[in-house]
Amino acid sequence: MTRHLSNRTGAALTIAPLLLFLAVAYAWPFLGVVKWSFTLPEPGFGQYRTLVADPLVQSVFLRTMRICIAVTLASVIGAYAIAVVWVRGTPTQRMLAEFCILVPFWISVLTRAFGWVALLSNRGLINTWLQSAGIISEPLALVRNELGVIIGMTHFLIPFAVFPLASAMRSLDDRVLLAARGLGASRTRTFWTVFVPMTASGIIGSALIVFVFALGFFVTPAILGGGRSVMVAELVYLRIFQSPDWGLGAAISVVLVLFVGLLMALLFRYVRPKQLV
């Protein structure tokens, strides 16, 4: 019993500096933001009533949810295909998949965003090639709209979605797949009825991670959206630095943080932490 208490005390002392750092660096500033949301420009719940009643704020939240859902679906589907090749492909395929996963981490988000502008703009490579080939007569609207934002965000988030999926796939017992094949199931049926359901925890974890990341995106939507597809993070920036309306910006931030906290609680409710790495 004494040894058990000693181990617990040692563990608590070990993580105490980390908890103190988190409290000073994150909790204390966040409490200041919460205070602003209730006190600026005057004390009360006025800013939260504005969140509910203001059509502009509502439209931004709806757009954010719509974009985040689309990005999550596209990222998880793309990441699933890459993870299958990475985990179950040939050595050459695995090496190529790993290269495609790791290289994006070496490129900054700003560089990637401007790279997509060069590809998707009216005079970009894609529209120029399509017009030169006679496929289209007018440039396609691929940027400065929600489509451009979704493409850029999906490209950035796919590598993050791969790791929970790959972890779930590596934990599979191959004997279950062999048993399904031995009972007469085709490769396609084995994949959809055995392989995919057994990696459901990885799919859920990947989707929640991507969705949480997408909620806080700022640089990519600001560049690829061109001010026409404002998301929540950009709205906070506009309210704090350009309006200025610090109270409303703080209220939006508080709601966003609480929503992310709820999503993270769901993540650890349905997915074991070791399955995310």
Given for the second form:
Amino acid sequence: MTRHLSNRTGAALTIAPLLLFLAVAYAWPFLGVVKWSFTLPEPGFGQYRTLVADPLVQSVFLRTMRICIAVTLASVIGAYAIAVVWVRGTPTQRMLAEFCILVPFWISVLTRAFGWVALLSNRGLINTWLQSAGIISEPLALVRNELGVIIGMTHFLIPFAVFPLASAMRSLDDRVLLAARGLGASRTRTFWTVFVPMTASGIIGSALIVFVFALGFFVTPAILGGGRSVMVAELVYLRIFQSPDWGLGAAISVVLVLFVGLLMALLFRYVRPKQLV
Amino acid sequence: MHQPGRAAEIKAIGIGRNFGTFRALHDLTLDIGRGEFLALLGPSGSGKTTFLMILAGFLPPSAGRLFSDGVDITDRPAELRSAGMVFQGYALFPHMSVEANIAFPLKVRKMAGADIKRRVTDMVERVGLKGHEHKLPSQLSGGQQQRVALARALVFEPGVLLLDEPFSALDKSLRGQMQDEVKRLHEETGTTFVFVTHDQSEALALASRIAIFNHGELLQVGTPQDVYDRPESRFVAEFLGEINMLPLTNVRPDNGSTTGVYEDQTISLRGRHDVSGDAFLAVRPEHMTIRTESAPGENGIAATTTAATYLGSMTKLDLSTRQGTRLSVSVPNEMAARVSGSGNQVWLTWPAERGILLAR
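Okay, that's the form predicted alone, but what's the structure of the form predicted in complex with the partner chain?
Next comes the full complex, this chain leading.
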């Protein structure tokens, strides 16, 4: 009991500097943003009323949701396949999967976004190849639109989606899968009726992590969207840095943070945090 | 293909399995009869579980062939073998209710909904889980989970039921209860049962035949009485229960029986044996009797008591012979009271037919 208590005190002391840092560098300034949203240009709920009524803000929120949902679906499905190979593959396959998961972490988000531009643009590698192979006559619109944003963001977020999935797959008892086979289920059937349902917590965790990350994306959509597929974070940036509309930018930030907070609450409620890593 | 409800007859010929350089199972040949209750008994790492996994189709053998009802099934995948399996730890589907767990093998066989319902209801009743149909495995006790595992493995009327250490996770009182239950299910279904255990008393109590494994080899197969009373090797003799080993010299056939010498006593054994020279004489403790002095014409040796352990119904006496062989004997408590003082000289005797001769 004493030991347990001292462990808890120890843990609290260990994370205290981090919490303090977050409070000073993040929570305190954010309170300032909250204040702006109610005071600029004049005190009241005016900016929140604009936020609800303005068709531009609404279309950005809708696009953000659309892109985030697409990115979440694509990332979780892709990550699921990678996680299966990472957890259940042969040693060589595992090593390869591990390499594919870790390497992206060493490359900056900017480099990766410009890399995608080089691949996807009208005179980029993919369009050039397809045209010279005679498969298409006009270049495909792969970038400077939502598709480009979705591709770039999925590429960035897949590795993050792998971890909760792999963790759920690792904790799965092999004998349960053998049992399904022994009872007459084929590999495919075992996968869909036993393996997938038993890793559901990993799927939920992975989807929420990707979704929350995706909501706040800035660099990737700015580069791959080419100013035409503006997402919420970019809209905040535009309101604050390129138009003197700090109040609306602040109000959008507050709504975004509340929404993310709600999702995080869901995440911790339905998926135990230790299952995430 | 297997006919549901018919017990399978299994033949293993020369089965071997290596894991890298480790030889888990070597040249195993064994017939498992229709409807028999076979125990695979041995210490851990003896190859018994490897053989069970090969029977189930979860592990391909490195050598040998496996036949079920005369058909070669060596390369047949697990899902086409019609073998029910009860895993150690049960391996229930945690996301499915009791009912859905039991219905699983029927659903994958695309049985009609009404038939599934009827069979599952029947099975639930037979294993005594009525009222628990809609619970998840995590809401059940160990014994109840065991029943779900049994029901799930038997509901599709497999030709053989395989059980991997089925009682090891249960506490002692529940274990006895589940053993009775499994025995009853065996009688009711008439299916061939094969179970793995390291507990010799469990094997003796449940099985109609026991196969004893050690170091990847099948050492002996026989009825419980056979293997207990007539072990063919020192390992089998000692693994099945306590046994006293006396090193004999000058073993030779003598007029239709066999004799050997221990200290200055000539010991005789029933029947002729193909062992001669030096050998072990093995006698179970319960077949030895203690006397205070020798009687003429009887097998017997002199020994000194060293310790007594009160076991309730009996007392176990530890003894030592003049040349230092340690022995133990179970005797009635009142007999023990007379001789158990340390250092008492006693005379141990046993019927000639209870002596087992084993190669040294």
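Numbering follows the first chain given and starts at 1. Quick caveat, the model's predicted, so the values are computed rather than measured. The term rigid core refers to the most C-alpha atoms you can superpose between the two forms while keeping them within 1.5 Å.
Remark: with the core as the superposition reference, the CA shift of L22 between these two forms reaches 2 Å or more.
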